[in-house]
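Just the one chain here, laid out as structure tokens, in the form predicted on its own.
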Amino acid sequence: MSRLLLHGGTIVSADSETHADIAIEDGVIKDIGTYIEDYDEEVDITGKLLLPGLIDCHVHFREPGLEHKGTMQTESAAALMGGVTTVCEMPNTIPPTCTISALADKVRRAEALLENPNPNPNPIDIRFFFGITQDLHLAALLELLNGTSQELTHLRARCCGVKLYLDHSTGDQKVRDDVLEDVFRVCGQHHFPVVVHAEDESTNRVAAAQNTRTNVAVHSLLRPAESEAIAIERAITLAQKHSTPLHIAHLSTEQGVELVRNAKKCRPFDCAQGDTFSITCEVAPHHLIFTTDDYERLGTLIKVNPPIRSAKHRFALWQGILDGTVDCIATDHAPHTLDEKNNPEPLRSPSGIPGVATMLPLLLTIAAGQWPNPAEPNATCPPFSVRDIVRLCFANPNRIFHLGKHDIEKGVSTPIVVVDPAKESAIHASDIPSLCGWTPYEGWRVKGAVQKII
């Protein structure tokens, strides 16, 4: 029984920074304080930051069915490189996670990773969203939520919510209109989170019909800001009616931020059943860092759904972070091969950006007061701190999706991410174990890096 002492670090939580030593025995934090003397091995981490293992509540790890883009093993390795030890994985794989058997298969694959520590010596916890497009999938969800067997109980613990697409995106998983309200009703009854990809199909269809251009920048016009606003309004109306916990994925617009901000002011009697109403949202790093001006340099590498927006919308997202409207930062990590992204017909290039390895260094750079996008050398960083990173990438997603993770505190076993805030480096895809082998942040200078995970 060995006792490890971490000496000289600063423990960061969502609301505090504490300079203290940590004694760990058999993986459990036994003591936190100063002048701890009972230890067998000491690791000097003077000047380093200690963060709880971060949570990325929106990833696409591509397995099963799309393993040429990524696998649970390769993308988990990328996550760990970025200090992320828990991820919530989306259902649009092949087959999609819309049945009990598909969920069971994914859980089995994830648990097999834990049994084999190579090449990832640190464990990663993969949770899964359940997808619904039709009534058969809703019936499967009811079986999952109501089942009492040991298997269903186990699978339910690995499922962090329902994912709904209000328009088609990668995987064509749009929910049928005649099923949509029933999903909100069932999830409201079970207090089960619903995550919405908020884009309105009819608005996008009209925009596409009016377009005659083929350059990639037009992608942001084919899925206009109004599309997101209309879809969010629809989701909020249903969530209020059925008291459903609602989470808006990858918020990207000024209108969306304002809708969420106003909905958070909902009082209990605004809900049809008299219950409390909760709405939360996330923003992706690419929407916080890029603008439509970056299409000229990066082309299809930054083609995503919802698309990159103008500087006005980016500013609104940062304001939402600063005033607490935005609850989470999540990457929407979505690897595609470089050949796929370099489609000679840019609008046919698949939408998605890999990002689970780069989220933390990009955010640490902004927290250090250095804007990472080299195309904007005179940009001013918003007031943002490492505590904000823990709030948005650990505390809030942990609470919203009931993940049961622990802060760095006595009596618990929890991953500790050791960060060197002073280390400066450049992002290179060749250093990232993600299978796709590219990043839109290639060559960017960042300040702050993961030293190890304990």
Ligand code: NCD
The other form holds:
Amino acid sequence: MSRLLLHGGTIVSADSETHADIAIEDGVIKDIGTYIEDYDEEVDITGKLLLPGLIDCHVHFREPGLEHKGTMQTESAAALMGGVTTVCEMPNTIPPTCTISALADKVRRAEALLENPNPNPNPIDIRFFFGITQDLHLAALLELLNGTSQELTHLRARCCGVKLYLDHSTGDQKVRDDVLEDVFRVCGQHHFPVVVHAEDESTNRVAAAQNTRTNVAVHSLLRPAESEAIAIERAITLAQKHSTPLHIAHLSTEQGVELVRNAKKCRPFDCAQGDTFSITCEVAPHHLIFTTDDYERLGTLIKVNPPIRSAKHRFALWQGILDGTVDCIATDHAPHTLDEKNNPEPLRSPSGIPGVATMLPLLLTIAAGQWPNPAEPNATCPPFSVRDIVRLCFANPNRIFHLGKHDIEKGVSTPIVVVDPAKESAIHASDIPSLCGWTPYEGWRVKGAVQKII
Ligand code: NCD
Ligand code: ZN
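Having looked at the form predicted on its own, could you now put up the form predicted together with the ligand?
Full assembly next; the chain just shown is listed first.
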């Protein structure tokens, strides 16, 4: 059995940076310290940062049914390139993950990927959200949550929560109004996380009815900020009533941040059974980096739901990150082909942005004090550190979705991402194994890169 020594690196967790050597034997961290003498092979990683394999708790990997946009294999390769070793995958595939058999099929596919690791030498852990749009799906969820068979126990362990769309997005998965509260009730009883895509259908419908324009920037008016606020309020009310662990996906507005901030202050007596109520949220890199000004250069490439907002909203999202209101950064990695994106009618172009490979380099660049968006050369970076990256992209999603991952610590077997914080490079889609073959960050200069995963 050979013993590998990682020498000279800095171990980063959500709350510390420790300069120490690591001895790994048989995939297990056997020792962490300053003078480890007992080893067979030494790898010099002086000046490098060691991060736990990151968790992206919001991706769309498109398999099955949409393999022309991406497959579990291609999108996993993109994730690993970006230091992401665990992903939580959304249900809007074909068929959607709304039945036990659809979940079982995805779990089998993810396991097959691990059995045949080439060309991904590092394993990826794919967990799945269960989608619910109607009562049949809720019945299937109950079967999953209550099942005692070996098969159901196995599937339950791969399922990280329920995903609810409060308005249609890609895949037309809006939950029916008559089943919504029952989902919150059941998930409250089982302490099972509910992730909400928070946009309000009737607000969006009214905005669409008033619109006569066709340019892509109108997308941000068709799904207005109030729509997110109304949907978040609705979800919070239900979660408080039923003590449901609620997670708001891809928060994009100032009002949204404020609603989550206030809900987090809710004391037990404000809620029905508030002692078990928990509300968390995520933001996506594209909402932290782009504003509506970027439509001019990037057009439909940044058409996404919820839409890109103004600088005022982006500022509020960063405030939410700095004061701890925002729990996670998650990519909402949603690849579409360039042909689809280049629809001659921009408003018919599919919404969604790929991002699982580029999240870490972009965040490392911001942590290094360099604002990555080349359209804003004079922008200053918010105070942000690599520890924040580990908190937002590892520790918090790990806790919220009960993923059972470990920090880099003695006695555990865990993927270690070796990051070179000084390496400068440019992002090119041609280097990213994602099937869609494009990125809205094409040509952007970044500082900090994944060197390897051990
Ligand atoms: C997602 C997609 O393409 O699957 N698109 C998006 O704009 N975010 C769907 C979704 O989750 O809304
Ligand atoms: Zn999504």
